[in-house]
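So this first bit is one chain, no partners, the form predicted alone, shown in structure tokens.
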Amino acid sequence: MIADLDTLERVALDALARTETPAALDGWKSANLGPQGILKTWMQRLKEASRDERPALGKRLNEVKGALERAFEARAAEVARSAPRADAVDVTEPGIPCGLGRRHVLTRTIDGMVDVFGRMGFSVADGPEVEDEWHNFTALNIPESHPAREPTDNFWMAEHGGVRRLLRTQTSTVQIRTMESTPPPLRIIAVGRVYRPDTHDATHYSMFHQMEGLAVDEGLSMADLKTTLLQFARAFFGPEAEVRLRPSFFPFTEPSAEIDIRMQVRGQWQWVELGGCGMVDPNVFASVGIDAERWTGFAFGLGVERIAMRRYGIPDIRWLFDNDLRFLRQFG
């Protein structure tokens, strides 16, 4: 029975230096050293030897489990070295195809818009979104029992330091910003989010983008806000584009008028109305401290999703905040 003992350790450490993964040495516990295991059926069988040969018997049992025990916490260890870790990166396995991204239908609306009034000698001005009254109402000639100022048309805030501040309803706001730290002459657009507590539907939408342009110089009149309106339309719409202004009224400039545009509208030309315009109200220029006797200046805004979906032909402004990809994905 020794013998077979010294049998049972040579081939349990043989077959314990061919396993190489930790499933196999679990494998190979249980065979061996398990409580039903080979070894636990050795120590049943010290019963059936003899008074004189079971104390030989047992010791050499005994050194055959320790054996096999040290041997198994050996390999374990030189398996989990060797083995990849968890987190570890299998170069040699294919990689996640990553799609390419592409730019938004408002990005490539605006980037558009912009390029085609910087060649007109435009700079892009920009402001902060969470303003004051005086930026987003008095000082655009807005007088404090004006409509625009409910509650119901704005997004308010609480009052901090005796200031009243709301999410700005318009980008004229940058155009005050930009009077108040840079005399004329100056000609600049500003674009970016607007918010108005309006209910979502096919087109209203509580936040949505403006550009709006400002130019200040000695001598503007109208013809040189419609010339650049018409300039821009025929870059940005095609050659057959016209421009039209019906008479209208704004707080912040006078003479006002709203802006149509004759584009094309799913493969037809119509006529769309995409913002207002005027030329710019002495008492704005007078609440930034320039002189509107010297001073003359045209001002307009433009809806850049009014202008998407015309141009695209998008029914449903809320079509392009939905982050749907099988929706945005038609606009390489």
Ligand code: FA5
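Note that the coordinates shown come from a computational prediction; the quantities given were computed from them, not determined experimentally. Positions refer to the first chain, counted from 1. If you superpose the two forms and keep the largest set of C-alpha atoms that fall within 1.5 Å, you have the rigid core. What changes on going to the form predicted in complex with the named molecule:
In the core-superposed comparison between these two forms, the C-alpha atom of E242 has shifted by less than 2 angstroms.
Once both forms are fitted on their core, a CA shift of 2 Å or more is seen for A71 between these two forms. Core-superposed comparison between these two forms: CA of E273 displaced by less than 2 Å.
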Contents of the next structure:
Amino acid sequence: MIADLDTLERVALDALARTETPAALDGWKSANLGPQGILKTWMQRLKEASRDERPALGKRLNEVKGALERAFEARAAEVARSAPRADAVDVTEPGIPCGLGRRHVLTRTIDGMVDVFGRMGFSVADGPEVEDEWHNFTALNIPESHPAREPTDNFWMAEHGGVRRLLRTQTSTVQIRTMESTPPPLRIIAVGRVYRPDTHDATHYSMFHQMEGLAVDEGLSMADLKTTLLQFARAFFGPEAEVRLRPSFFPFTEPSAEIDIRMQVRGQWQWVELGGCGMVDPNVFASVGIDAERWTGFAFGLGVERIAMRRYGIPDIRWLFDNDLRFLRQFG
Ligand code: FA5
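Cool, the form predicted alone is there; where's the form predicted in complex with the named molecule?
Every chain and every other molecule in the complex is listed next, the one we just looked at coming first.
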């Protein structure tokens, strides 16, 4: 019987060493030390043992019980230490799906436009969105008294160090910055945000994007301007697109024109106005120190939102800035 108790102790201690969880520990405890457990059964057997056997057996039974109880306490402490905390990461939980991003429809439009003009030899130039009066007005042949400088037409900023600045109202500022720093011949486009206090409606927003184009070389004419715009229109809107230049006025070009492009809008051919253009005014060349007797230039400014709206059939400019993913996801 003593040998049986030795076996019981070894088997119980082995099983205890394999317990990993509080539930397994509970199960072990009730099987071995509990009121219905195996040691209780041995207590019964002790009563049935002979007088001679009983003292040794009782002593050994107490030793085994003490050993199992101590071992249980030690194992319970180990399991508690290694058990995951309630706030720990559950690695079996499915992960949070991570959506694939995509380019905004305006970015796609800009990338497509840059691509077309890039193939025609235009490189990309840049300028600041906070501008001074020289680059936004004066150098562009817009005099002090011109209504375009009115507070109601501009986002003027507080005067700083005697310099008045504003959020640029057009990317034509980059024409001036480029000609100030780069001698001709040159051929650049510039894309970016411009700001005007226009009331928001289906075709107007107070912040929008323009793409400016400028070419300065010897012997350029309106024919070069129109050809460049026609190549763009056909590459961007399809081989049947056409360009019409409607006489207009801009202080920095002479002659000046509105750019209309004929394209299919929901199955219907329509002339759509997309920007302004013209031959660089000699006064502009004078303000940046370029000899107008030798050099000629053409420039154009296209409204990027208007182009995106035509290209993708978007009827309201405000949808471009609402950040509603249900709308934006359509333009993967
Ligand atoms: C200009 O801004 C001239 N700088 C264009 C230019 C460049 C002329 C070079 C000659 C030489 P305009 O104000 O018309 O022109 O604006 C150009 C285009 O910007 C418009 O045809 C239109 O497509 C777009 N646009 C103007 N105002 C808004 C607005 N509030 N919201 C969205 N797009 C606008």
